[in-house]
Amino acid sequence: MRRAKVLMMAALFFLTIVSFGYAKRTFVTIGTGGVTGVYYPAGGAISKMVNKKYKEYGIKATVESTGGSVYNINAVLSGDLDFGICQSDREYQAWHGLAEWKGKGAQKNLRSVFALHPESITLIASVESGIKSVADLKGKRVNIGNPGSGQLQNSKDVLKAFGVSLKDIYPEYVKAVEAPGLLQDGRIDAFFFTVGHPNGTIKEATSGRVKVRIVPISGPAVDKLIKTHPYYAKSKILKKFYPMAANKTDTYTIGVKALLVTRKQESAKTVYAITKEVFENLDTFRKLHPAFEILTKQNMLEGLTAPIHKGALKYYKESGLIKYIPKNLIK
């Protein structure tokens, strides 16, 4: 009798938590980037907003520091990550089977959720190196990015646009977080970093003993690059973000956008919940990092290549935002 009573009470407790929606829990992981970049706090901001509504959605989100865009896309497609943050150019390349995905075919299971902050291709050089343009990199020691990062391909695209080959420089392939130390130690002359601003790594690079400048990436070569690579756009790095740099004015360059992506097989309910929480609390989200200040509901639907996930589409239809989405992304 006593055993039966205990079992009955346990069953009632289980039914109670099911009725309140607590029994079915979903754990999701968002792949980001290095801890000093914007990807990591971006993933943290999304997780924070979703986790606040745990009782409503039953979703527990966590972030994982990763090697960057290429890693995140591949991990999302394999199911090792539920969501990933990547550069818009990397989504374009994966969807069309280009760059790292050449020979592997178009990655048609990739899905867009929404866009985040713009990311500028940032070129930092020591003043004593004499580097004032991309063309000046010839014969110099330059970190162009670690394998698996989005910035590696960006660096190659910029170098090629300005007629600089990898044979013309002494390339390094380390993570961006290591580059300021190498620059301050005199072991490299310059480094590329595709990132949202302001950024801790760039602040570190501009605040050391060795004086540095942010090198502009502009001119006819850039116009041609944007024409052949439509996922690039002109951008600007504000001087006020890095007062200790040698620059006297804002720096003009080009950039891409950071995107939140998932795979076709991801739960529509989970994608819907994440999309809804970020969009319906955008004012709060914008305050979580300076790079998010310029975000609007409309520009968060720009720069996407892969089709929108059906869970996100459900929210965009309900909210009337569907009108801002190109028809080729609605499938």
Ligand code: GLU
Given for the second form:
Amino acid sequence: MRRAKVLMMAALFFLTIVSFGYAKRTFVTIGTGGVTGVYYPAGGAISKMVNKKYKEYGIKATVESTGGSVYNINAVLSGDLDFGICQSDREYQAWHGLAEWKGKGAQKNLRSVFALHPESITLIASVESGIKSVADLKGKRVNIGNPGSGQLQNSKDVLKAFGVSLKDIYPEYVKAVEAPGLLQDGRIDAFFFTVGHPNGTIKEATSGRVKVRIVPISGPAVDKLIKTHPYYAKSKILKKFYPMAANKTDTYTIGVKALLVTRKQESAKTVYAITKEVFENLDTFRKLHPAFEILTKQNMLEGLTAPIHKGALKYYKESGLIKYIPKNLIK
Ligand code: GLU
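I would like to compare: after the form predicted alone, may I see the structure of the form predicted in complex with the ligand?
Now the complete complex, all chains and molecules, led by this one.
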């Protein structure tokens, strides 16, 4: 009798310990992009930073490969994902209820955590297609981006700025991860991808049998576009990243920034932990991807539209970084 009682007590004690351990565990998923982009390794880098401190926070972060910015914003808002990486221009549109969110209203539960690397609107074309400028895309087969990606709207903006309508081209809507293969197989002439550099997609596209060129997106049409769309800024794609491309010099284009976003309802503890780990270990974080080299604590707080999540804000207050944050982002 006594032995059974002792055994039962021991079992109860054990069960309590185990369930307590589980209750303290938090699983979070970060939505990224295609595996050969920069979002995917960026999500991996963020997860790595926070998972290292599992004992302290009990957070286990994992990444999910997704269709990109627009998918990530919507999945974060619906609660299907805890965090997502997205383009700064898409965050702006979602927050103001424009473009993909037109008719759905302003997405007021969207929250910024911090900014990451710059992304360039990258136009890749086979040399044999003869495409040397955006205007040359007329009559060509062009992948403008999958629904859910950030680049779909960027491609449309750029084409419009150069007076090229969707009727003037043969548009394709496939994921960027598939575009290099289609280009190398001669099934498309060109593709758009808004992405940080260097990345696996452009490396793959430029190192195949078919010679390819990075096409500039510049000139008066672009100056006008920047005036009406202030979230676009001039950028350049360095030749050194893609030595096999037909270009002899760096390529001028325009770009946006990648951001980490979440929703208002996300736990402040979790957002705080992720923010703190990335900022306090920025030197280590920067080494996790070459596109991160230029990151600074200050530029990681630039380019945001949606208010800062309260968990991240707690860290920015504690660390004095709050001085870099515009008042309208503090709610
Ligand atoms: N900017 C792209 C998008 O929003 C993704 C880029 C990447 O995967 O690195 O869909």
